[in-house]
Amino acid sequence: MTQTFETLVFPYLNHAVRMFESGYATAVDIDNAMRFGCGYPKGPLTVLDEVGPAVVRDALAARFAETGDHLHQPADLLDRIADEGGSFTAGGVGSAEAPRLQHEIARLGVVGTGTMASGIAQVFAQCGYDVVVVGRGEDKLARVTAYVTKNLDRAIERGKSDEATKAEVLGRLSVTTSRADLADVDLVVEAIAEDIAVKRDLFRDLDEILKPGAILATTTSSLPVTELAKATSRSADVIGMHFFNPAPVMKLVEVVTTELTAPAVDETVRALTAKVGKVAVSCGDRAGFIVNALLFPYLNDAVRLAASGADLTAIDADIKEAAGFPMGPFELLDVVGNDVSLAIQEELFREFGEPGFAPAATLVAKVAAGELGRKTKKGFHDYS
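Form predicted alone: structure of the chain on its own:
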C-alpha cells in the first residue's frame, strides 16, 4: 500500500460500505458493478476484506480527525466489522435462484442511433432476437447498420465469427423512422439524449404505441427513472437498463427499479440480461446508481489531491500499480470527458448533499477553459 492508495482508495471503500449498509445494493452486486463496469480486478468490499477492515477503519479514523470530512468518518458497519473481526464478502455469492423470464421476450425495440443504441441493438441481435431500431432519419439509421457491420467484420478478422453468422445477425436487424413499427415488440430500450424532457416525451409516445404488457427500459445513467415511469399509464412496466459503453464489449448492466416497477418486470429484465451474456446488478432509482456513485467521488478526490501540488502522472502510475485499476484517475477523467464528469459530480452533490461531493475547483476550471480531455486534445494531460 502507498500513501496515494490510502488517500484515494480508502474513502471509496468506505463509501461502498455505506452503500451496502443502507441496503441499496448487495455486497455481490456492489463488487460486480465495479469489476464489470470499470474493469477493476476486484470489487471494493473484497479489497476491504483483503486489506483488513481494522486497517482501513483506523486509517480513515485518523484522517477524519484531521479533516472533519464526513466521507472520511468510518461507516458504522465498517467499525463493527473491524471490531468483530468479520468479513463483508464471506459466502457472498449465496444460493439465490437465477432469475427467470416472467414475460415472453421474442422481439425487441431500440430507440436511438448513437453508439450506445447501436451497441445494444447488436447485443440483442447477436443473441438471436429480432430487433427494430427507430431513428430520426435514414442517414442516422445507416450508421447503426454500419456500426454493427464493422464490429462483425472485426470479429471475422479475429477468427471469432464468420460470414454466415454476420448475415444472420444483420438479418435480425430492421431499421425504421416510424415509432409505430414498435407496436408488436415485447421490450423497448430507449437510448436517446440525456435530456429528461425529451425522454419524457418519448415515453408518453411509446405508452400509446406499445402493446399491453410490453416493457419500457431506459439506458439513462443519471436521470430519474421514476420521472419516466410517471409519464406513462404503465409505470409498473418501466425500468432502468443501464448498459455500459461499448455495449458489445462491456459486461455490466445496472438494472434500476423504481418503487413502481413490478417484480415480474425486474426479474424478466435481469433474466434477459443474463441471456444476452451480461452481468446484471440490481439497484434503486437514485443519482449515480452503483458505479457512478462510487467512481466519481474517488475521481473528484483525485482532482483535489492534485490541487495540493501532487504530480498527476505519478498519481496515475501509483493507482494503477497499487490498486490494479486499468487507468489512473486523470487518465480516466480525460477519457470520460471533464464536462461529463462535472455534470455527474454535480448531480451526486445535489442528490446526497455531502460537502465532500462538491465538485473540485480544478475540475470546474478545466471545463470552463474547454479542457475536456481527449476529445479536445487537452484535459488533465496533454494529447496534442
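Numbering follows the first chain given and starts at 1. These numbers come from a predicted model, not from an experiment. Here the rigid core means the biggest group of C-alpha atoms that line up within 1.5 Å when the two forms are laid on top of each other. What changes on going to the form predicted together with 3-hydroxybutanoyl-coenzyme A (3HC):
- When the rigid core is held fixed, the Cα atom of S308 travels 2 angstroms or more between these two forms.
Mind pulling up the form predicted together with 3-hydroxybutanoyl-coenzyme A (3HC) next to the form predicted alone we just looked at?
We keep it simple here and write out only the one chain, dropping partners and molecules.
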C-alpha cells in the first residue's frame, strides 16, 4: 500500500460503505459496478475486506482528525464492522433468479451519433440485433459507421474476427436522419447531448413515433430519468440504461428504474443487457447512480492533490500499480473529458450537498482554458 493509495482510495472505500449502508444498492451490485464499469480488478467492498476494515477505519479516523472533512470520517457501518471484526462481502445475496425477456426484442434503435451512441449501436449489432441509428445529418451518421468499422477492423487485425463477421455486423446496422424510422423498433436507447430540454423534446417525439409497448431507454449519466418518463404518455416504459466508455469494452450497464417504471420493463432490460454480454446492476434514479457517484469524487480528490504540486504521471503510475486500476486518475479524466467530469461533479455536489464534492478549482480552470482532455489534445496530460 502506498501513500497515494491511502490518500485517494480510502475515501472512495468509505464512500462505497456509505452507499451500501444507505440501502441504495446491494454489496454485490456496488462491487460489480466498479469492476465492470471501470475495469477495476475488485470492487470497493471486497478491497475493504481484504485490506481490513479496521486498518481503513483507523487511517481515515486519523485523517479526519486532521482535516475535519466529512468524507474522511469513517462511515458508521465501517466503524461497526471494524469493531466487530465482520465482513462486507461474506454471504453474498443468495442466488437471484436470472431475468427473462418479458417483451419481444428483435429490432433496436439508437438515437445519437457520438462515442456512446456509436459504441452502443456496435454492441447491439454485434449481438445479432438489427439496429437503426438516428442522427441529425449524414456526416454525423457516417462517423457512427466509421467508428464501428474501425473497431471491427481492429478486431480482425488482432485475429479476433474476420471479414465475413464484419460484413454481417455492418449489414445489421442502418442509419437514418428520420426519427419516423423508429416506428417499428422494440426498444430505443437515447444517447444525445446531456441537456434535459433537448432530451425531453426527443422523448416527447419518441412517444408519438414508437409503437405501443416499445421501451424507451436513456443512457444519461447525470439527468433525472423520471423527468424524461414524465415527458411521455407511457412513463412505465421509460428506463435508464447507462453504458460506460468505451461501450464495446466496458461490461457494465446501470439499469435505472424510476418509481414509474414497470417491473416487466426492468426485467426485460436486465435480460437484454445479459444477452448482449454485459452485466446489469440495479439502481434508483439519483444523480451519479453507483459508478459516477463513487468514481468522480475520487477523481476530484486527485485533482486537488495535483493542485498541491504533485507529479501527475507519478500519481497515475502509483494508482495503477498499487490499486490495479487500468488507468490512473488523470489518464481517465482525459479520456472522459474534463467538461463531462465537471458537469458530473457539479451534479453530485448539487444532489448530495457534500462540501468535499465541490468541483476542484483546477478542474474548473482546465475547462475554462479549453483543456478538455484527449479530444482537445491537452488536458491533464499533453497529447499533441
